[in-house]
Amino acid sequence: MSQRSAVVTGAASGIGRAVAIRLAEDGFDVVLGDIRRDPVTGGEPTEDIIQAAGRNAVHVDADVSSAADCERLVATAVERCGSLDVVVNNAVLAGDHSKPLLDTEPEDWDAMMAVNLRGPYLLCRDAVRRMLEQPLDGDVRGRIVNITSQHGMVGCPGHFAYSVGKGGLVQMTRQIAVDYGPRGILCNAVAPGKIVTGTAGDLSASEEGLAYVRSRTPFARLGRPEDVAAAVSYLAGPASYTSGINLMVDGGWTAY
């Protein structure tokens, strides 16, 4: 039980899939939390890809809005490795529930907040409880990385609950960093910009959307899930005096 453990939610597809694969490459035993095992864009399950490369991962059916499921994710990591080293809150809900304020019904709001804020709250709470029981590894007992969004930092026209939820997750990150940093918990966030994932809502899927994203992104190409995974890898490993940040991985979108 000497291998480091990582829990990644929303790990079946897109950014979560890339993050899980990268952390496995970094030497973590990865617990893959998702409501589905098969990627929404098709292909092999994340668990199979990691294991085929000779690394360790296990899929756990988990809805992050469920307290019991969040507890099970933490327990699985501890059972496999004896500790909980890293948690990545990546699971997200957008799609049909993401609308302008006047079109947002209470059920839309509740659905978005259940996954985008309640989920990270529940998993962070269980993770911090466990991490505080662990001995220091150098100066650190555990690391949390929340996947936020550039739309938690700037307004996103027509996407009221999504942007508000991501803004709340940015503040949750700061709050945990402030409250538990003195006891050895590092908590940071990574805020992706327009990342080409092929999943629903990917603006690059249409010619009009692709032209808009290119016009607003100063860097010479669009983002890839692996770009986000590289930032998570840094915060999950080498970063030892970085806490409370919301690292923009947006090709300069918010600098424009």
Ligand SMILES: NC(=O)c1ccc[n+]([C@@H]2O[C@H](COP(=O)([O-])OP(=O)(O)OC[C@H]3O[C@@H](n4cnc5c(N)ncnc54)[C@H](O)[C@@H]3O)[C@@H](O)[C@H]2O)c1
The other form holds:
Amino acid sequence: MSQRSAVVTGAASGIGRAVAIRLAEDGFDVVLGDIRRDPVTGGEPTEDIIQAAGRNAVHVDADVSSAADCERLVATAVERCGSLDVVVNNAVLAGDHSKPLLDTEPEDWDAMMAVNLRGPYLLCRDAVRRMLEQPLDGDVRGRIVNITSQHGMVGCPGHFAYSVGKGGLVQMTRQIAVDYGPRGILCNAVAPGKIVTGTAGDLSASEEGLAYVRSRTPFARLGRPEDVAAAVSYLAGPASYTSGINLMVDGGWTAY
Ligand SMILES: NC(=O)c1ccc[n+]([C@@H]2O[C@H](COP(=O)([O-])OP(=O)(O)OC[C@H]3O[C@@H](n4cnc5c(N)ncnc54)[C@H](O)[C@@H]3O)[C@@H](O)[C@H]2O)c1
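Hand over the structure of the form predicted together with the named molecule; the form predicted on its own is what we had up.
After this comes the whole thing, all chains and molecules, with the earlier chain placed first.
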């Protein structure tokens, strides 16, 4: 029961998958929360890849908008390791519900907020509750990393609810850092810029989208899921006096 535990949501695909694999390599026992086991782009399930490498992970069918499912993610980590050390809120809904303001119906708004804001709120609440019951490990009781976006800092043309939700998640990160820092909780965010995942809504999938994201990214290439995983690994691991930040991993998108 001495291995450190991490919960990663949206761990079947894209960035969540890379984060889960990286945290397993870092020595965490990883609880993989997703509504699907198979990656959106196909390939081997994350759980199988981690286990085949001799590391520990378990997939849990979980919809982050469900309070019961979020509770189950935390309970699974605690059952397996005796503590909850790290939570990564990564799951996202975008796709067809993501539109400009005038096209956004209340159903679109509610669907986006259910996954992109209510989900992190529920899981952060369960996680902080549990972490506060744990003894200090050094001077930290637990770490939360929220996956935000460059579009939580600057507007995202045509994607109203997505961008507003990500802005909310940046502020949720600060709020938790402020309220629970005194009791040993570190809460940070990582904001990816354009990361090529090949999944639905991937702007780089069309010629026009690719030209746009290239024009906005000063660095010589677009991002990879592993770029984001490296930042999460830092915030989930040795960082012990960093809290409330939104770490841009955007190739310089927001630098100008
Ligand atoms: N890819 C990018 O360029 C980019 C840019 C900025 C921010 N981000 C952020 O990074 C994170 C990951 O993005 P991605 O591109 O890897 O996404 P993705 O679409 O590749 O994967 C998202 C995963 O979330 C899961 N998911 C969806 N709804 C869920 C729910 N209700 N409960 C649990 N799991 C659910 C999906 O099944 C999928 O496995 C998101 O928070 C996204 O906003 C991505």
